[in-house]
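Let's start with one chain on its own, the form predicted together with its partner chain, as structure tokens.
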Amino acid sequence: MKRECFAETGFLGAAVLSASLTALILIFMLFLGFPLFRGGCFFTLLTTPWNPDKGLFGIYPMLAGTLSIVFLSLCWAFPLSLGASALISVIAPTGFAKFCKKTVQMLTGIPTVIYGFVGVFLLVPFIREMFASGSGMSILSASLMLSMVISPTMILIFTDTFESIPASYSAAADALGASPVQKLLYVILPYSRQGIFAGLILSVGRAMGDTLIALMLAGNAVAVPGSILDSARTLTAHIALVIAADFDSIEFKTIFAAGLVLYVFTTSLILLVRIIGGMGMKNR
């Protein structure tokens, strides 16, 4: 008996943990933080061009770089994975849609910084070429190429919701002489509003949080982009770039703020999704 105790209370430690990180990180990234909350004015950091030679060292300019970046490639990314979902579970055939859907799985398992490496010297000097602008290294090449990096996982999470509709709907569907494009308008999406929605979140996480893609192909410059072809520099880039910076100046500093606001993005991100999938228990 005493064997069984000492078992779950190791078992219990290591849960109390490995969920003591999450907490922990936070506190970290408050802690190391502090010296910018004093006196509140963490949101005028939020809100302030960077710019060192004249002391301003607010963070306005990556917020909008992360926030254009991630809008972009989720307009790219967003509505392809959803036709190709459709094509995987509803309207190609059998032995194309398993083809299809091992390809996908596969791609889930590329390093991102391969997607960097071949962007770097692929699709940066087509841009570059196409447009005829700058380097090519801009919001428009990484926000392809970072949707390139999200689409696996959203087609997976559609096709996922896509074929748990119940077996009864379907075959109703089917007594009623519907086609597969009826079926899937009228039965599987209405179904699969919720999946959708939270596989849609999810991604913009997983954009969010990604950093080799824009660090690799978007520029880092630190200004408020303009236009699709400008330049940007995203919070995750913009820690990666500053590390290397003096300890105590508030340059570094500056990198917690921007860990925070992406700790407390993705983890609202989490939550929104929870609540989704609560709403969805209730419903059904």
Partner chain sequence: MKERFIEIFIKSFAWLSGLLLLSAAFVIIGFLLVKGVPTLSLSLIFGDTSPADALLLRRQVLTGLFPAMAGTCLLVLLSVGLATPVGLAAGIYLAEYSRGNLKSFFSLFYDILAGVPSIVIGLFGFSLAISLHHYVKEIYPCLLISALALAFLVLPYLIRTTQFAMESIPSETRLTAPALGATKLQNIAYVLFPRSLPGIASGVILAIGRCAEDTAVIMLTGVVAAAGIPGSLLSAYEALPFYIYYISSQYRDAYELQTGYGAAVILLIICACLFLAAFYLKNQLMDRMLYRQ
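Right, the form predicted together with its partner chain is done; let's see the coordinates for the form predicted on its own.
So it's only the chain below, everything else dropped.
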């Protein structure tokens, strides 16, 4: 009994500590970014360009670059991840499916900087030669490599969702003579739609929070991108590049605006996943 009480207290303390640290981070960013709110320029920063020579320190180009790279990376990663998950969970023989899943699990442990190096030495020259435009460091290069970073996590989430289908559903489909593809289309995917959506949302958060891929492959241009072959700078890369600026300058304070935007996006995504999870539990 004492052991159970000790474990319960420990888990409660860990939960309180995690929540407190998250709240303290938000308070820290709000405190240091308060001059931006007090001066009424926080929302102005979200809609103006970055041009220090003209006294403009808006993060709109970084916001546009972030959303462009994240959206495009999801366009590459989602069909790849969904197909790989279907192969592992439904179509492939058991032995090959286990091998594929172990391989995907191994890919999740590869440091992001390794993906970045591969992108710099292989993907960027390929994009540059293929399109004969620019340096090759562009939204397209960053999104392609970022899709490789987020795909393993998305595959594992989708696979776990597919494998959580009740055995009675699968048995009923088999009894009706359904092929693996028919079972996937008419039983597994409809049942798993909430889990798929939750995995997609979590992958958006993972993509938005990545720094190294954008820093190494996107080109870090501070102009609003006009095409996927243009260079761009993300919010995370902006924070990494501006962190050494004068602490009292408006340039330095923009990193707190970028941090708050990322924090709000991430918090919203987590809440959305919680809501979807709650809806899924009620439906079951």
